[in-house]
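Below you'll find only one chain, the form predicted on its own, shown as structure tokens.
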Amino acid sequence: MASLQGYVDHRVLLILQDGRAIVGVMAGYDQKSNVVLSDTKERVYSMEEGVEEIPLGLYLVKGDQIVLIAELDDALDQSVDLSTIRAEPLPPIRY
């Protein structure tokens, strides 16, 4: 992956190979692109119940499991009512 330094101390969204969406503050990373997140929550999408956020706390994600890393705009993210969003969960990536 390209340099992750610009994401340190920022709120990010990670999409993982198994389809999970993880949101947290990037605390650090290493040469293998393993990522440490603090104040982490998993967002679980559903067509029936909206988005559920499951608190995970301090979380380590292996670099080979990360599909996407995106910086989140805190103000915009907090202004969205996640309970009103209906979406199918992302399917896992299959090789």
Given for the second form:
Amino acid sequence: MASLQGYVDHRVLLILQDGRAIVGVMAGYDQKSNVVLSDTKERVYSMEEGVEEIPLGLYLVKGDQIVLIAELDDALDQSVDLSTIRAEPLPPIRY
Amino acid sequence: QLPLSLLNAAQNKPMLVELKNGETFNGHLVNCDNFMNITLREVYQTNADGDRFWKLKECYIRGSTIKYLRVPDTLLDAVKEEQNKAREAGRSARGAHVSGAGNRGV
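Would you mind giving the form predicted together with the partner chain, to go alongside the form predicted on its own above?
Every component of the complex follows; first up is the chain already shown.
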């Protein structure tokens, strides 16, 4: 049975249906997978420049918009220099 | 239950709501329900392209159309504080009950 309880108070990466990648500390969730993220930052990937991190504060994301929730390994994440990363931004979901 | 508690605690606070179609609504939360339907007042509505603006005195937004909400950071501490207080109150009340019943058996 998949439960989000293990992710609470951990830094997570959320991928939304519009292709956005959001990083934050998961403060809470509910049965519909709505998620509360604190200290949220949006990561914008591009092929020309490094990753842009936009701080967004306290976020309530609707569960139906969430595609993926990943637990971030803080040590691994700190060791990455975001300015060197080049990547295509994720496209939004098409049905 | 944190998401809905957070929303209920946000009454009268300013927030930003983005809908699935990309429109954004900036306003103060009047009320909300379990479906996350919300009413806002003093609302600034912006279309998805960010080139058209409306000012609305009050509006109702259906929860199913919401993509996400941005709320003031201070709200999280307030809600956690309330949840802790509720848990403490529940625990002390239940503790008194349990010890009373146990003694009567002996």
